[in-house]
Each structure stands twice: as structure tokens, then as C-alpha cells.
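Single chain ahead, written as C-alpha cells, the form predicted alone.
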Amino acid sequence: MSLLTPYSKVPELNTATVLLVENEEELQSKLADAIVQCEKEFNVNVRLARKLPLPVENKKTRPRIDLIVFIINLLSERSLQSAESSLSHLHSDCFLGKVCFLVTDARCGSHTQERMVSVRKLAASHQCPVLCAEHRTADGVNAAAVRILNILKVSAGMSPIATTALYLSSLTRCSVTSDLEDD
């Protein structure tokens, strides 16, 4: 088993790479298009994967991955299970500001609330942020793309050094309610 490590490659000048991981590929391509079309001050490469580990065949040509986004559809138990199983294929250094969770369908019933609690616990245990996105509208997808680009800018080292630590800590702080901390 090959672990995905964040610092095994040399970064490209003025370029950041985000890996979008989604088992069901419902939001993945729309989000990738929105990220590429957003106005930004640096080049962005978007890679797509259904799950981890990534294929070993193209390991040498794969660019350095600056941010890994796990997209979880709360209406699907399989989506959450796929994200959980993929986490074991990441080196522990990836959890230092290089991973986040993006959840969809957070408002769609009691099953989603139970899964949301599971996602929040998972994110808290790995010190990763959880973003909520509305994937059924173009505005919702664009808003998610902007938030991911803001995190990508910090995780790729594209923001000023003086503000990076403060900004990154505010982005990676998982908003866990007190009832989750009691469990």
C-alpha cells in the first residue's frame, strides 16, 4: 500500500493542485469546472479520483497535490464509507492543512443529520475543516469553489507568510459543537 504524501514532490511555480475525491461523481465535475473558471492569481490544476489509493502507474508524472477534498453526499452511506476508507491511504502529514471535507445534502432529513454528525466527528479527529455546499444550483457550486480556492491558496503556500498561520488555523478549525465533544 502506497501512502499519498504531501511533500514528496517539488512544487511548480505559481501553481497549485487540488484533488477532488468523490465516490459517486455527482458534484465532482461541476466543482472542477467552477474551480477552473474562477478568477484567481495563480494556476490551478484539478485532479479527480473516485477513491484512494491513486494508481501507482502515473506516480512519477503526478504533480504535487496541495489540497485533498473529500466530497461526501449525506444521502449516501456508501459515500461516507468510501471517504473513511480512503483516509487510511494518506500520510499523517496530509492532515496538516492539506485535507478538507465537503458535504452535500445536509438539509435533507434525519438520516443526513446522523451522517453529518459522523462526518464532523471524523473531521474533528483528523483536525480537518468541514464545508457544506449546495450542489443543485450554480451559485452553490461557485460558492463552494471559492471556499476551496481560499483553502488551496493557503495550503499551497500562495498567501503572505505573516497571515498564513493565523488564516490556516481559522480555516482548519473544525466547528464541533459541545454535544459532539461529550461523546
Given for the second form:
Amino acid sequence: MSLLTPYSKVPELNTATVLLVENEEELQSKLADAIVQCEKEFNVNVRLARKLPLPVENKKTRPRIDLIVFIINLLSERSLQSAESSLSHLHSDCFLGKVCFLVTDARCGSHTQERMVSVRKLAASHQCPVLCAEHRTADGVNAAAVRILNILKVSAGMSPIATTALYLSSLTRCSVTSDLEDD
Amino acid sequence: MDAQARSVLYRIFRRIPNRNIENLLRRWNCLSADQLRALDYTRPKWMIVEHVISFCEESRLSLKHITNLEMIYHIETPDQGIWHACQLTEAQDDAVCVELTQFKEQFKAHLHGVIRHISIKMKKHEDEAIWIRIAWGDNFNKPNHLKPTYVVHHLHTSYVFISNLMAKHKIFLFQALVIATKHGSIKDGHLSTKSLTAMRDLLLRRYQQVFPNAHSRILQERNSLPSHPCIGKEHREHEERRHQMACEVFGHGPTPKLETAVYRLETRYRGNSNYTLSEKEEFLRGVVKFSSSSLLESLRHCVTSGMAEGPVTPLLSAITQRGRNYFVITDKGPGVSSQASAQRA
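Given the form predicted alone above, I would also like to look at the protein as it appears in the form predicted together with the partner chain.
First the chain shown before, then all remaining chains and molecules of the complex.
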């Protein structure tokens, strides 16, 4: 089973690549447009996928991936299941600061609260941050794009202060506190 | 003008919005230019209808003219009522030589022969469709013009579209059609919609079809969305393949606007073996109905977005390939794979 490894390719100069994984393929294209529009200082490549593993045919042409974002829509159970099954196709090195979760529709309805708890538990067990985004307005998409770019800059090693991805992830990783489990 | 003519006129105008009345009357060409100019279309509808009736009485128009008006109205707006499709089979050798006058004569002759009181009107529309309006009576009663049957047929095709036909008149109409078109028999097409245009587009294949070929890159021109060069899709080939499969079944571009598809199940329940129903010999009867404002468009989207897995199941592709929207699914025996469980999509 081929796993996606973070360090198997050589990085390109002044370039960072983010992989957006989403089962519904709705938000990822809007987010991709926002990300490439926002960033002016360095080149950003965005790869869109539905799930992992990625097709083997693209392996040669695919650049080195600096950040993997799993987009989970809390209104759909399948979204969460697909993200969970994709996680098993990542090399464990990825979890040292190169994976992040983005959830949408966190405030709609009651099922979303239960799924939010499962997402947070999943993220905590993998030491990854969880971002919440609002995807129905252009402002929400832009805000999410800016946040992802901030994390991407650090994961790709472009942050001027010596912040590494690992250090950032230890600051931003999700934690599940005991009062959350009582909910 | 007698009471029946008046009621027919009321019924026609009841459904038309005021702004379309003028065009209709002009096309009808039975009222004089002065009379048309005298009508004030800003008045309430009942006033306009009263005016029209008084003009008709002035000009001594009869029921014949009124039914002509009704027919013109139906030809202009064909998407009302429920239409059913029927298919002519067993074409005889000279079926392709049937021409319009011959068809008209034979059709009318047969029906006048079997029913004493009947009123038939035929019109040929510019797109080669023959419209037939039939008001049925019987041996004792005059034709009832308030419940006419409309039939549309394109000569030399094997489809007939029928609206508002009562069961007791079905056999007479079918016999007349079979004789007039020189076919052996006619059968129910299992397709019924509200929109005649959708039905015609589907059966006469007037939508943009896509045929499978070795170079499945034909549909790349749809990727006209200018996508940024920095954005790359990992599953691009999968997406294109799904889109190709969907378009092969449901066509490219605007699809005929069907509203429903109904599957009647007469199958045995096949599920987890700890459910006792599977041991009985009884059928599990059920009806699965898909409905949408544009069904084929929605099904095509289901396949392109990956919600329904490809290749498209023959249960769904039969809608376009066979031109039906009513299916009865039965178990053929224990050896055949269950079609009922394939209804996941």
C-alpha cells in the first residue's frame, strides 16, 4: 500500500503545495481559488482530491506536498468516514505538523455536535489542529484561505522566524478536554 | 351559439393569461380587425370573454370555429394535461409509403364507421406533427366537446402521443391508428409526462446524444471553466470518465424535462438472512418513485458527482435507452442476481 510521504521529494524554490481532500468536492474548488488569489509573496500550488490514496499515475508530476487539509462537512456522515479512511493512507511522518482538519457547518443542527466531538477526538489522537470555517459566504471562504495559508507557510518552512511545523502543531493541536466528553 | 360552444370558450379562456389572448385571437383569424381592436385587454377576464362571445354571435360563429380555437391553443401550449406515449409495432411493407391524405381518410373513415356520433379534427403543424382532436359521442348522444382527446403523431415514426383518453374509447382509437398507419399492432409505451415537448424530445431523440467511442476526450471542451494553472486535480481522469459515462446515458446539454420515474417492485426480499421474511415465498411489493423538476438532469448530476456509482445501472439507463418511465421489476428466479438490491442508486 503506497503511503503519502512528506519528505520523499525535493522542495521547489519559493513554492508551497497544499492538498485539499474533500469527499463532496464542493468547498475545495472555492477554497483553491481563494488561496491562489490571496497569496502574492510566494507560489502556491493547490491539489484537489476526493480521497486518499492518490492515483499512482500522478506520482511523477505531483510536487512535494507541504500541507494536507481534510475538509469535513459535519452535515454528512459519509464525509467524516471518508476522511477517517483516508488517514490510514498517510505516512506517520505526515502527522508531525503537516496535516490539519477543516470542518464546515459546525453550528447547524444536533448531529453536527456529535460529529464535531468525534472530529476533535480524531484530531487530538493524531496531534493535528482543527479549523472551523463558514463556507457559504465569500468572506468565510477567504478567511479560511488566509488561515490555511498561515499554517502552510510554516509547514513549508517559509516562516522567517525559526518556527517549524512540528513546533506549530504542538501549539495548535486539538485537545479533547474532559468536560467536552460529558456533553 | 349554443351552451356547449359557450362552455368550451369559457374553458379555453379560463386558463390563458390576459396578455396571450390577443395573439391567440389574431391567429384564430375569425374575428374582424375592428372587433379585435375593440377588445380591451386590461379589463377583467370575464368581461373580455363576454365581449368575445358577443362578437362571435355577431359573426355567427359556430361550435366548429370554437373547437378550432381550442385546437390552436393546444398546439401553441402543448405542455398541459398528462400525455401518454404508445408505440406502433409490426409495420407492414407499405407503412413507409403512407402519406398524409391517405392517413386522414382512413382514420376518419374507420372511426365514423364504428361510432355514429363523433367529431374529428386534424391539423398538420409545421414541424411535421399531425394533431388530432376527437370529441366522442356514442350511438345515442352527440359528441362531448368538453372532454376531447388529443392525439399527436409524427408520420413514419412509430410513436403516438395521447392525452385525455377514456378507457372505453381506447380500443376504437387504437384500431383506427393501426389501420391508418398500416401497422400490425399498438402497445402502451409506459411513458407518461406532463410535458409533450419532453416526451417528444426523448422518444424522437431530439436531445444531444453522446455515443461511446475510443477517444473519450470529446467532452474536454466542457472544461471551459478557466482554472488557475496552479490548481491541479488529482482525480481529473476519474472525473472525466464519470462525466463521459453520465453523458452517454443522459445526453449532453439540456435534457428532456421528465418529472418522474416509477419502479414497481415485485421481488422477494433479499437481505440479511436473520430476517424471517426471506424464507417466505411471498413477494415484497413496493413502489419506488423518483421525482424532480428535471429528472434526467438530476440523475446525470448524481453520476458526474460520484453519488451514484458508475457504470450507470441499467435500471436508470433504461429511462433514456428505452424511452420509458414506468418499470415493473420482477424476480426471474433464484439464479438471476437480484435487481431489487441494485436499487441503491
